[in-house]
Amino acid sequence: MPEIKTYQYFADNAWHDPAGGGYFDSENPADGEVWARVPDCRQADVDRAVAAAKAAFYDGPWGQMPPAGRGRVLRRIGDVISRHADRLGTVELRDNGRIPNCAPGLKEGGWQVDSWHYYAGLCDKFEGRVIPAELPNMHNFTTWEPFGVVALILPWNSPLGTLIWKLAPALAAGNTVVIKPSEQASCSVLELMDVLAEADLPPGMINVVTGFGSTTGEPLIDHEDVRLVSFTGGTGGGRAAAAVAARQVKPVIMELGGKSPQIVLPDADLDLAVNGIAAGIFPAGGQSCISGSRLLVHRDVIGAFTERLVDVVRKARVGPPDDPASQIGPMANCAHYNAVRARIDAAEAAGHRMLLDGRGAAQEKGYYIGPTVFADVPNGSDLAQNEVFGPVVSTESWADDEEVIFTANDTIFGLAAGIWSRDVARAMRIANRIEAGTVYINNYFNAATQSPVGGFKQSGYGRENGIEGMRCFMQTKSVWLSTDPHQPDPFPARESAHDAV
């Protein structure tokens, strides 16, 4: 049996055992075997990490560092990460089993390294503005300032990718951070902190506590010295996080769930649409909030489209993520595997027509589910309305543009949408009326560091990536400067009624 690795948590540039001595297991979803032990941090550990971040912000070199200096540190972080991309990718693959893994994005030229370089260059580009004042000898100007200690709460489906989307702009803005990864996938974040020893980080700038939502996440969000929370996860978890943050009226950036529609118009290139839609959900096993799993296909082409879709995705090879032949890996953990299977069972019991059943991909070890396709699923059904977060899609036909726009928007979510058509003008008219933070036309699942990402409605608020992503980690201060050496008398004599007569 391979040796089980035991991690510590990270605070003030040092590794620590949890104060209570508790640990929990991390399973490899490819085979269900325990491969690591992770600290079960509690209030005392959270206090230690937050105290380190607070000291770094108010008293340490990070808090006093000018913007250009922060940029040099961020560029150094990106360079160090690129040198250890394969190591980090291997750990994350073992921790959550997702294909494709994160290693390519962590290498030089990959988007995650580019994020560090992008924000390194943006550190000293935030400029205030002078506001014309109506008063003589008075000047009014604004500045951008960091919040202070920021809590970053991560999901299990893509820990390093999600972290970098948050961490790079948070640090570029001048904040210090305490990271809380999901208890289902903590190891790659801890491994990252070990790698970053080469980056010579200022003490307390980045801290990591691991554990469960109620005993680690809630104390972190509720901590009086945490001034801002950035949360990525399910909508239910986001509601809970926002409720805790509301106790102290602290702001929260949220990137939550989705049930994104893919609208296929009758003139669409069906091969392009099928391949793009399949690529946007199945290689990651549907374990992405942006997955376009609600397929709204025009009635004139739905038969041909669905036939091609099933033909394409039934060929996908489901298997261990470290096998180069595998194209879809396992569900990220046992609990989620059981939840996705239960949703498929429920959809079948509800009478939805199943064209492809991914439950047959189950293996003796590991948590495998293959592509699953349901047809003719009405928009009011549970399957069409609620996020499965697995390799499951449903189709529904439509007849006119007004109908499909209504159907696409008839959901509590608004994270993303896809439109497939050769008629760009028609696609744009539809896109303008779709309630979603990102709309793709004749492509899907693309992202760039410069382009903001976020949701409408219950898919969240605030933005990540781009200038908007950094601005969310800053607050505006308005300064009024008087150059008049004389202060007006605060209590000037008033004219009496007798004097007026």
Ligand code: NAD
Contents of the next structure:
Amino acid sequence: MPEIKTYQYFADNAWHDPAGGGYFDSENPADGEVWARVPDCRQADVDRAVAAAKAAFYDGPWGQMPPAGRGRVLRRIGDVISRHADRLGTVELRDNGRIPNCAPGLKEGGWQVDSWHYYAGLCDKFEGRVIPAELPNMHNFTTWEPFGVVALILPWNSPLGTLIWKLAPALAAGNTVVIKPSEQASCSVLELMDVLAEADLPPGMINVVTGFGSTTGEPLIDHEDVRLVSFTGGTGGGRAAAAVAARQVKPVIMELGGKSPQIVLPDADLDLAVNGIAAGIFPAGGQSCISGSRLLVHRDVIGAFTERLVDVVRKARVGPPDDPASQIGPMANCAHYNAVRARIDAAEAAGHRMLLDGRGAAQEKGYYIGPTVFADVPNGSDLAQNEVFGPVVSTESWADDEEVIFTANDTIFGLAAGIWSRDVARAMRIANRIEAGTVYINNYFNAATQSPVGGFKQSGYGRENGIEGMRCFMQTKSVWLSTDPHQPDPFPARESAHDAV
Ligand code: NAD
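Counterpart to the form predicted alone, namely the form predicted together with the ligand:
After this comes the whole thing, all chains and molecules, with the earlier chain placed first.
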């Protein structure tokens, strides 16, 4: 039996036991064994972390540091992370079992390290404007200001990946942060704090509290010294978090779930489409926000398409993520495994035609589900409308472009969409009318640090990545400077009851 590691939480550059003394277990989803204990932080721990972040912002060196200096620190963070990629990747794999693992992205030249360097370079590129305001003897200009203490709330499917999209731009903008990872996968974020000791960061600049949504997340969002919330998670969690933030009219950035359509046109290269669509959902076991799980395939090719799809995905090897032969890992935790299985059971009970049943991938230990494909699933059904967040796709046929545009948009979500066609003009006409934050044509699942991502409709608001991603962590200040030595008389004589003001 391997030793169970007990973590502490991180505030003011120091490790702490939770004031209430509570911990919860972290299971390895590959075998269901408990491998770590994580602090169950409550109000007193949240208060400590927020106080550290507040002091760092108002009194510490971070709050006073000029943008170019912040850039140097961010570059250092990226370099330090790249030296510990395998360690961080191993912990995250143990925590949520997700393939592909984050380690390659954390290495020199990997996307996460590049993100740190990108935002390091962006720190001193935000320039204000001089506004030609129509007032005599007045100079008006704008500056970009940080918010102060920012709360970063994370999901379990990709803790370090979703963190970097928030943390680097939040710090680049000059904020200090308190991170709350998911109770289902907290350990890689805590491990990151240990690694960052090498970066010699000012105390209080980054803090981490661990715990549950209602008992750690809500007190954090509701803390009066937290000025902005950036939340990634499900739409239900997002609604609850936004409601808490609304008590103090606190701005929130929301990166939520989706039910993204993949539209296959009759002239599509079917091999390209099948491979692209399969890659866009199955390797991660469907546990990605932009998984394209709602397949809308033209009626002339749906038979050939589904046959190829089933043929390709049934060969994928489902197994322990630390075995290089495995191509699909487990569901990230027991509760989620049960939830995904229940959705498959319900879809079957609803009478949808099952072409491939992933429940057969179950193993004696661990939380394995293989690719699952349903046919003839009406768009109004539960399976087509609600995110499964598992390796499950629904297919439905369509006959003309107007119909498929309507069906693709007929959802509360608007995170992403894929379009597969050799006719680029037709694909563009459809893309222009899709309500989604990201639209892919003849590819899927790509992202780059430079390119903004985010949702339309109930998939969220605000953007991550790129210049927009940093702007969301800044607010505009308008400064008026008078060059007039004389103030006007505050109470000039009035000529009539209708004087212009
Ligand atoms: P979740 O909403 O259950 O939890 C997300 C985080 O919010 C967790 O840290 C949780 O503790 C916290 N939380 C929950 N309720 C809260 C509350 N009332 N107040 C404060 N904090 C609260 O989501 P999850 O199951 O961890 O993650 C999966 C979801 O995340 C999926 O729906 C997926 O689509 C979405 N996701 C979206 C993106 C994106 O960029 N749009 C990226 C990854 C995941």
